[in-house]
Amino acid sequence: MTPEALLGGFTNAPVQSALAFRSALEALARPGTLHNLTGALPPPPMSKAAGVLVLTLCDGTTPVHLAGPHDCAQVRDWITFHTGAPLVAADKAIFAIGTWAALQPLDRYAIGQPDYPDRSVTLIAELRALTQTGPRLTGPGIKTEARLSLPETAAFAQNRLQFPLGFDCFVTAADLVAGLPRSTKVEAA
């Protein structure tokens, strides 16, 4: 483990990851929505965003997924060192990280049981930038449409046929999260 792993936590954990657990969930009870998420500073290519999501939802006991370039030594390590987390295949995470290509193909991850839905994996996906623009959403928590920048529409619009099954999303760049829960209707623009 690299000295610089220590670095980059929470400074205040119980206040932090309260307010940072308040907007990830506004984020997915408000899909479309844009949250800015602080107070971790992760190793590249991991954004603070992602970083507070990891330290705020996973610990021990949640199995954590890096695809692609945040597969390195580290953000390994970092995510060891503040959440105790075990790094997984695929097939077994609860959590899966990265930018929206390595992510995929996405039917590698768990996406629950008709008994066990919430046996499913949440992907955080890392875009470039996001905005309020792009495919539109509808569905639960939405009043009458909202637009977010989505990597993709088809595989948003797959996943919401499988409901109640299907995989759950953060959309991540820099501090900003926005929250996609599988139950959203994702058309293209």
Contents of the next structure:
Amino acid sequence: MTPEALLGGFTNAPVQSALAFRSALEALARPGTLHNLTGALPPPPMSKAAGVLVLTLCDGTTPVHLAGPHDCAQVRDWITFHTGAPLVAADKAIFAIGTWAALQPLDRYAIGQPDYPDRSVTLIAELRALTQTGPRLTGPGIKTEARLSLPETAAFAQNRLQFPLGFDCFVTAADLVAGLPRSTKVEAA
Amino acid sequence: MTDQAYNFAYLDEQTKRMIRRAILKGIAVPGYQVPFASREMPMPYGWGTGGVQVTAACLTPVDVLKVIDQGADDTTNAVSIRKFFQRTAGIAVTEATQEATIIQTRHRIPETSLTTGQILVYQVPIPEPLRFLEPRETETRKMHELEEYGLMHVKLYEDIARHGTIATSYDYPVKVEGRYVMDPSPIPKFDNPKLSDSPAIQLFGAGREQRIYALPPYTNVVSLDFDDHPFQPSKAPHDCDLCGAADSYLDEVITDDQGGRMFVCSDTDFCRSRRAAGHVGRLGSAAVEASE
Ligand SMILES: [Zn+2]
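Please show me the structure of the same protein in the form predicted together with its partner chain, now that we have looked at it in the form predicted on its own.
All chains and molecules follow, beginning with the one already shown.
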């Protein structure tokens, strides 16, 4: 383990994780809204927002899959040291982290069971930028409609068809996060 | 000042993470009951340990907490929970609905409309709406999976056959986004319409039964009914005797042993605010009380 792995965690975990959770909750409960997540400094290529989500939600009971460039020694060590989460293959993951391209193919992930739809993966998809433009979102949490700069629409539309099964997604860029639960209907703008 | 013998908001970080993950899955599948490993809390189950754990997992130091029991801020239960979080989280508290960021409730939804940024946390005794029809958890899970809700309608229809109307007046079952049938907790059915399309996040915690479920804002919630017997939110056919409100849920209060009685708002903050604003009910002396 590199000495850098010991750095960049929360300095006041109870308060920082509480604030971060509320941002994550608002993000997932109101798809299309953008929220700041700060307080962690994960090693690249992981964004600050993704690092905060990991510190807030992951621990020894939540297997994590690192996809593509995120699956590097620095990120592995950082997650292991700060959360104790086991690093696993995609099909075993409760959380999966990577660029949208690296997270593919999506049919590798757990989408829950018909009697336990909660037993499904949460994807943390790292984007270059996050804006309230692009595909149209409707559904629970959205008063009329919202827009979000998602990398595509097809995969999310397909995911919606499986409801109540499916993956849930946080999209992150720098210190911004937005949520996209499986309940959201995503259409081309 | 928080009591340093406890972690922030009492629960340890690992427990809060587990509850937070359950809340997020609940948000993702509105109305579905997510299992969670409920912890022992320093209060009896009947005191809303499920709601307390959900509140503990949501609280931040900048929150303003309101706790109500049957609409009242001043019952033993509400006061104890409020003090518990003042002591363990050092947060601010309020009785004013519009000032609160988190409202923990037992058996009521506040009369004052909730707003974006607020979270309503319900204490739930029995989260499974199908439990009285089917005691086995494996079977009720199957019924939810297959959307086998016919028995629920049969039960409500038996009400109509027996009483000429749907007699269920609390705990009235709802369907969420056309998918899951959900128990709204023992709120009066008068409150059911407020479940739907609320700007606030609604979270439900059942401690003994170890379930968390959720309604994101602007979620469609429909009370079960029949074409020939549409759902009707009902209340006592009176105005509040203290503030004159015609549209609030009322409690009947016995005032003497001669059979005297009055009807007053169950939501004490709502009633007090109206009286403070000069509204007067049938018992005019209320205005004096309000100006104290
Ligand atoms: Zn009143």
